[in-house]
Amino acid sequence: MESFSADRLNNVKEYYFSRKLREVSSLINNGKPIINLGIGNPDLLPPETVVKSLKKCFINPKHSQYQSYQGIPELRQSISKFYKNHYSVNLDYRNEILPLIGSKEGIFHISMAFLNPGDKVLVPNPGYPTYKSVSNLIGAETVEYKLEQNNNWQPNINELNNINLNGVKLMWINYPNMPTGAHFQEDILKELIEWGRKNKILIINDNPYSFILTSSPKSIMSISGSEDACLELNSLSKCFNMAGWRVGMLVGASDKIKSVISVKTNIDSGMFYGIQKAAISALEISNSWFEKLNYEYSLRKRLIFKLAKKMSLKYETNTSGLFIWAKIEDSLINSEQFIDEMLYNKHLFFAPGNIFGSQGEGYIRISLCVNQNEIKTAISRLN
């Protein structure tokens, strides 16, 4: 029979981690004592005054209606003071905020408001696949841009001058970078965006890692000029260990917003008011809860490099984020030989750098969601 399936779908594949994930619970099905360190799924608990908020509101019958599709203003106002409190950045709860079921859905709305078939995307090569297939899915024809670790993975504009930007419109980044854990320099990042004004390229700040072992999270929107030139997405599942609960947002311009909430409200009917309050709880929380936080994932940080060592991996140490990017060192060996070598005969899964793009062949990615037994028992494998 003919295939129903619609055409662009001959322009993605199936999640990599989607696929291989199945291959890896059919070895723990038949008793392989896998351990998971190539997904970065937060293993701790959320503040437990998260926990709180979202029970109150199972009582009350209106909390299970719809809601706004533009969120509660509690929760925009919160996400406000957030942005002014931990990244001096000023914003209108009324119009420069959008919150989203999960940053990922944001990436797909914001290309949907914003691209048209035919038009191009710079895409970073490493970085998290969701940017392409989101771009090939509608239509869009994505140009790699390749960061390298001699210019510690940040884009280099004299590189991005030789591109032929011709129907160019939106350019993705990711600092604090995934997967590579390149930390947000703020001067190239200034560059970039007069480069972006000048080309009339929208650059968007993918931005979940921003409180996971730097000592001063920042954002693109603190920047001078990104008012009108940049969005950024931001998360709350991996600063509060809320990956499930699906919390996200968008802030920006007001027209640049309004334009994404033109497409957000066909496709969804808002988020659950439990889910509202309980992100409030966790935007309001101490600091504290961070230091607390990265103290674990200092710890098991240092257990990942004894790991890492153990395979004779070379990795830098000044990262921050949720993995460790790791080179292969022998030449002769790719990414996932070295990915089912582990898998099979040491039962550890990781991360192929080739998933993020060809300038990730050669090299690993580690998660630091794991505790510290799991990545001790995984040592002793290796030993």
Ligand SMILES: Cc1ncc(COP(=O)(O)O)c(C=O)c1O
The other form holds:
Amino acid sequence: MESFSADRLNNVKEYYFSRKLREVSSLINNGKPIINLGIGNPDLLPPETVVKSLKKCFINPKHSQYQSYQGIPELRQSISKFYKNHYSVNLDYRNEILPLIGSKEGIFHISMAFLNPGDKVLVPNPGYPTYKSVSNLIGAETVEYKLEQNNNWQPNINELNNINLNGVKLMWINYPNMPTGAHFQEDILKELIEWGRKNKILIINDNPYSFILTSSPKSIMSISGSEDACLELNSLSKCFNMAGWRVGMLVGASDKIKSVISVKTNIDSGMFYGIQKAAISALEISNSWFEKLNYEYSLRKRLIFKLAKKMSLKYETNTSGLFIWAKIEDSLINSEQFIDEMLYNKHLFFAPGNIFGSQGEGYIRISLCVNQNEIKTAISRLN
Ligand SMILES: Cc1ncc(COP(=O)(O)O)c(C=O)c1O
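So the form predicted on its own is up there; where is the form predicted together with the named molecule?
Below is the entire complex, every chain and molecule, led by the chain shown above.
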């Protein structure tokens, strides 16, 4: 029988982790003591005030009703304050902010709002796989731009100028970078914004890691010229340990936010009131939260370096975000072979670098979302 699925599914596969974690789960169910160092799923609790705010919202029946499509004004006001306090960016809460049910859905809404079938999109290689798969789902054409270690995994304007930009409407960037841990470099992004303006390409910075192991949080919207040339996605998943709560945001010029609202309001019917109130509590939290969080991640990071050394991997130490991006020294073994060997023989799971693009071949990504004891156990398995 012919496939019943839509043709658009010919261009996308099930998300790698959705597939591979089924295998990991079945190994666990068969009694294998797997330590999952593969995914960026924060394992620590959200701030106490966040949980308290949520708990208050179960009594009033109004709080169980559908909520505003654009998020309650109070949430947009607190996002506006958050951007002002942490990134020195002024945003009008009335029309320059759109709360999202996680930033991943924003990638879909943005693509739906700005891309016609056949339009071209610049996606990073290596990069978060969703930029490419969502573009494919909606019939846009992805054009990869290379990030290279010898250029600190930053976009290279000379290389971008060598690409045929005819039909390119949009460019995804992600600084601090996942999977490489490269920093947000203001001078480079300033140059990129000018390049985007010249070529009429909308640049979108996907920014969920700005508070994790950085010297200070940065937003592309703080760079002059970005106002009408860029959008930014942000998320509470990583910086407040709220990945499963699904809260993110899109910020930028009101005309572009309006286009995304036209898509989003036809797909979901708002976010649970309690989660919006909880998000407000998170956004209001003092800097000591981030200091405590980063202290824990810095201790884990040191242990992960030990683990990486035991596997004879090469890595940079001065990086941001929730991952260590490590190079396999043995050129005879590829990323997937390496992680399968570790999975089956040592019961350690890592993400193979090639799932982020061909430039990730020869690398693995190690997550910091694992407690110190488990990392020590992982190290001992390699003795
Ligand atoms: C680069 C990047 N963008 C977006 C996301 C999605 O985050 P959210 O939980 O806000 O949907 C992730 C999650 O891992 C990510 O690594």
